[in-house]
Every structure is written in C-alpha cells, then in structure tokens.
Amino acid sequence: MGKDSILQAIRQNKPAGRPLPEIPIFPGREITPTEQFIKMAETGGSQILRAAHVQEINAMLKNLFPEARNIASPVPEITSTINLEEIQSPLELEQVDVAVIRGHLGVAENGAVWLTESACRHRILPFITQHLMLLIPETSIVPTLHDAYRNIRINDEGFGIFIAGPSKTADIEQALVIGAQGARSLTIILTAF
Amino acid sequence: MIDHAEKAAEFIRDEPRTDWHDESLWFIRHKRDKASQDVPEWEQLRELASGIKDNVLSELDHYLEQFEANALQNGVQVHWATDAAEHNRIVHSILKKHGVSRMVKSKSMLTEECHLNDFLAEQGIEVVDTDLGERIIQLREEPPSHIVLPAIHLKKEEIGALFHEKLQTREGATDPGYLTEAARGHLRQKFVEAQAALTGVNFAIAETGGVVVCTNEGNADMGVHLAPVQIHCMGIEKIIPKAEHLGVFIRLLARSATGQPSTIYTAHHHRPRPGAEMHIVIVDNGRSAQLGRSDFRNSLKCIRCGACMNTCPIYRRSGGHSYGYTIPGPIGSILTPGIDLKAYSDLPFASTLCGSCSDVCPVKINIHEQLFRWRQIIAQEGYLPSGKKRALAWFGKIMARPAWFRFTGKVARLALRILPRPFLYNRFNEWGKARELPEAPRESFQEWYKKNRR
C-alpha cells in the first residue's frame, strides 16, 4: 500500500536527526507599524482609508462605488442588498459588486490582512466579488508575519487567509494587470472602533 | 535523452528575442534583490528556513504521520501515492465517485510532473488550468517554461493571436490588460461550471493538518470555494512542523520569486466547507529515493520560488523548454538526474557553476555544488557523450605529465598563431562555435617565470 511503503522508504533513507531551530524575536522597524502597513499596502495596489465610526462605511461605499448594485456584507451595520444567511450555494454570489468584510489583523511588512471563514460568512465572498473592502482596527496592525502567526491560530476555523491586495497577474510579458481572477480592487479601512 | 545544448541552439537563433528573455528574467532577479534587502534579517531567515527543512527531512516519517492524523481529525480525506500513476488513479477515482466531467486546477508542478491533465483527458475529464500563464500554455498545448512564470517565453503578440483564435478577442489585440480581462471572463465561466477543483500545495503543516496555497490571481480560491470537491496534491517534502514556521517560509517565498513582499492570497485550508469534500493526496514519486542520496537530499528543501532560474545565465539564455523537464533551470538540473540519470545526464552540464543559484536560494540549497557532484557521477557511470569522454581522458593524461603538458602548450600556442582559420574553427571545436579563441601568448607562464624570477 502507498502509505506504508512510502513511510518505510523514508525511514530507511532519512538522515540522522537534526534539531528544530528556534525562531528568534526580530526587532521592530524605525517607522511605526501603521505607517509601514499603509506604505506596503499602497505599493501592493490597495487603497487605504480611515473611519471613526462604522456608520461612515456606508457613505464611503456610495462614494467609492456609486454604480454598485449588489452589496454583500456579514457586518450588520453595512447596508447590504444580499442576505448572506439565505445564500444556499456559493454560485449565487456571482453577481456581487462589493463585499465588505471584517479582517482580524493587518501585517505591516507586507500590507496583508488576515480574515477568517466566519467573518466572510461564505468562503468565496472575498474572491468572487468584483470589489473588496476590508475593515481592520488600526490597533490590530502587527510589524511582521511572525507577529501575525503568534496572534492567530490558523486552524481555529476551516479556512483563513492573508489578502495583500487586489487580484493581479503579470503573466503577459511581465506587464502588471490588476484584476485577474479575484477582486479587481481592495480598499482597506483602518478603523478606530 | 535530452540534449540541452541542441535545444538551446534553437532558442537562441532569434537573437533579439533571446536578449528580451534574458532581460525579463534579470529584471525579476533585481526585484528579488530589492525585496530581500528590505528585510534586515534576510540571511538569518534563509539560515532558519534551511535549518527547519534539515529537521523536517530527518523526521519526515513522523511529521507525515502527524499531518495525516490531524488532517483526518479535521474531516479531510487523505490519500497516499507511491508514484505518478498511483497519484493519477487516486485523483481520477475521487472525480469518478462524484461524476465529475469538468475540473479547474490552479498551478501545481506536481501534477505537471505526473502528467495528470493528459491522463484525465484520456478518461474524458476536462481539466482547465486557471492561472493565466498556465491557461495560455495549455491553450498552446505546450508545457510551462518556468515554474512561477509559465508563459515567460511568449510575446504578447503571440498571446493575442492565441486568444483571438481560442477566446475570440479582437484580431491583432495585444494589450495585456485587454487580454487578461478576456481571460477573466472566460475563466469565470469555467469556475462556475466546475464540479471539482484541484490545487498544488506550498506548505503542509504537521501540527495542524492543514495546507497553505499561495497565488496572486486568486484562481486557487475561486476554484476550491465554488466546487463541491476540493483536492490538494502535495509532494512529501512540503511538510513543515508548525504554524509558526510559516512566518519564516512565507516571508522568503514571494520575495524570492517575484520580489513582492507577499503573494496576494495566502490561503490556509483546514476543513472542508459545510456540505463539501476536501481531499489531500500525498505523493512520493521518487522523493524518498532522493532522501537517501546524501549528496543530493538538500534538493528536497526547495520551495519552488524559481529564483535560481531567474538568476541563471544559462537558463536566461536558453529558455525553460531546453531542459525537457517540468522543473527547468538549476534546481531542475539537480532533481532530474535522480529520476533518470541517463535521460537527463546533459542537464548538470547546462551550468557555468558560477554559484549564483546557491546565492539566491531562500533555503540555501548548495545547487552549484550538487551540479558538480552529478557531473562526477555521470562521468563515473559512463554517461558522458563520447567526444567529451575522449577529450577529458586525453586532457587527464596530459595534465598528469609535466613534459607532455609543456609540449602540448607549445604546440597549441604555435598552432593558434600560424594555422589558418578553417583548421581552428571547425566541427571539432565546440568552444569556437560562437566565440573567438584566446590570443596565444609568445611564452608560457613557466617560461616567463624562469626568465624573470630573482
């Protein structure tokens, strides 16, 4: 059988035991995590905005996406046009124009935001939507990916993801094109709530 | 039997195109340098990554068992495949059980290695590659020429013509934005229709029983979150012990690959979504044998970033297809002889041994040393081409006898000065095909030294 013969071959061929190295704590940068996060996120093609109250987000939505017809969000304060609780199949979300989702934390060194399945309600939502808006508390930003992994448990939920910008590709002559298969734009709102 | 030089000769016939290819990859190498220099602890990270992989290789059986136990607990179905054929059979059986006739797939070098697409096509299953570069080469019916940038060898005019034929884009359209938009529409349809989705795996975490898949386009996630069946195929060497180790490897991966601080999407899959199925196929296909070759086992540390290709002066000027294997470039040239020494005996010679590959490798694989070691083995096993074999045998005799050496030197210096060109530049002179022989000095160093020493 596959498993036994593979494990047997590994046992025969593996080298003598080597210790697992410890990961040290790397010192922080000179600029603050928030400043670095904004710089890296913008370099990656994200737009950064700030909001003091969750109610402001609805106005931002109207302002940024005046044409949007279908708005989906598991955040109760957001005015959605789609009730995510009633969605039976992920295919029903194909017409979503904008999705607004709460992220768990931001990573300064690469402008990435960690979000989980429960915050998306449906795993497909942040990908299938034409435009994505992520909300993270400004205080949640950590300096490095090491800090991020210390602050999350990747198996708390069935699915979790770091998103570091809008979907992109450079597969045609290395020309950067935003909007490959996933969301065409990413707006990250740094919140004070 | 792959003849790299012969295939490279075809590639470089178009000189401006060769330069363009060379410069495209060198540009990515520069982006990698800049991204790595932005991380003060870069060298420490490489050391850590290499050390973690040393530990993984020395306890691979335990970590795989731990990974399987945790994945099963998560509700994932785990399969083991000894070789490519078994891998393909397993994937097919999963698809058959669900009556799947259309599957989408994100980038997986492992399934390329196993020729899964061809196998499934024979069974009547349509497989659509969803990474833009992979879709392009799939429509052209050719293999990828680079593991991260599968269509790096193609011009936008060629892609425009291909899309005009296959996706009905405007004739003569070459704008990358327009072509990408056309592919987006085409692929959305494929995502919606797919009954199963398959991805490769960047990292599998023993401690949690989950897998991490990195993309820039979001195509892996579009596939697996829409289809009722999700399948992840991984080589046994993808294991890392703990979640905290992702911090080290993910910091290195995209910076080394494309110079980005991170891929856009870094997805962590642990459990199937409600009502759906999640499968993981763990594949050996020669990897456990490579683990037993002490000089070469470090090649199993590879995280498939492609940095060694982007920096390699031979790869940049010969193109991925000249290597005749799924994984080209320096890393491919140390993996392939372990698969079939005779068939790939030319690849370790497709190198200047400059060592640039080892310098950029994020997991510190001693690639150029392994290339040299394979050369020795290939010579010992008698797989050198007969011309090279005879030349080296003579060279060895001459080098071992000072009198012969002095005499040959004298003759060579004289010959270079007085012989007419056709005697020097002919089919026996491989070096002189595209290069001038050096100007011959009047005397050897030894003669000069005898005269001038005090």
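Numbering follows the first chain given and starts at 1. Think of the rigid core as the biggest set of C-alphas that the two forms share within 1.5 Å after superposition. Just so you know, these numbers come straight off a predicted model, no measurement behind them. What changes on going to the form predicted on its own:
Here A170 does not count as shifted, since its C-alpha moves by less than 2 Å between the two forms after the core is aligned.
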The other form holds:
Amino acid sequence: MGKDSILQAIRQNKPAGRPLPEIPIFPGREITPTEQFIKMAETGGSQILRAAHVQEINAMLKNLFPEARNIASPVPEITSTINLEEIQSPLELEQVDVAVIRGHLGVAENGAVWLTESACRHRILPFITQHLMLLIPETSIVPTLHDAYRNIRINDEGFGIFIAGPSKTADIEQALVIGAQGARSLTIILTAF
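Counterpart to the form predicted together with its partner chain, namely the form predicted on its own:
Only one chain is given; partner chains and other molecules are left out.
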C-alpha cells in the first residue's frame, strides 16, 4: 500500500470533529495578576524587569549580557547581529547567545509566557539560544491558563508554546541542571508598550 492510498484511507475514516469544551471561569485571587505572575516566574528561575520604552531594552541587553556577540531578535527595535530573514536552516542559529522575542501574554498562576511561531520567526529560536529575553505588555497578563486559552487562537499558528522559566532538569540523581534542553536563563521584561 502506497503513501497516497494510506493518506486517502485515513481521510476517509477520520472521525467527525467535536466542539471544544466550555472553559470555566474561576474566582479571583487576593493579589493582582501582575504580582502573582512575578512571584511565580521568579519561583521558576526567571528574572523579571520592567521597561517603559523599547530603547531601555537595548541598554538592558548590553548590561545583562556584555559578552554576547550573537543576538537574534525578530523585534525590529532590538539591536540584532543576526538577520533572521536570511536564515535558511535552524543550524545557522546554533551560535545565538541571546534571543529577544515578543510574547503574546503571561499567565499569573504559573509565570508562563505564550509564544507563537510568527513571533519567533524560527520556532527553534527560544530553545537554541543560550539566554532568552521575552517581552510582554504588563496589561497582557491573565490570571489563569483558562483565561489564556480564552485569549489565544490556537489554530492561527503552526506552532505555539508556553515557556515558564529557563530550561532545567533534575531527573539524573536528582541533580539540578540548568540549560539542559534549552536556554540557560530567562529574563522576562514587562513592558508599558
């Protein structure tokens, strides 16, 4: 049986679609979503900073990562040494020191940031970099993941992900390793723009 006949058989036997379940609304908390987001993000190993203007971010980038030579950012206002439009293969991004990406929203209950493929330009960028900086408007922080799913359009992109903290694992002899499968640090910049 050839590939085309297998795919045709799958298409013919595909079950009918079902509507997504209702997303419940949960009561609010005692602290604001921003305060909860900061608390949870820091607990997960992220550093939180604030910026009133995009120009501040370039200065933060130089102060936080003075040794960084390879900076990649699809955000036009960020000084980038790598032109992401010219990248043909993910292997060309293996030397990225810092990636600066604009996130869509933050989730207060777990300190996660929602990213999409279009925001990253290359879906590997937040994972291949040594250090990751995510920019999110402070006004885009929602209380829960349920609220986040009400706000994101999951079918509009080929790829989307929640990122919470730098990469870490402790599954071998319970020794914590930072940066095992991705970025060694995560800096989240809450923006006023």
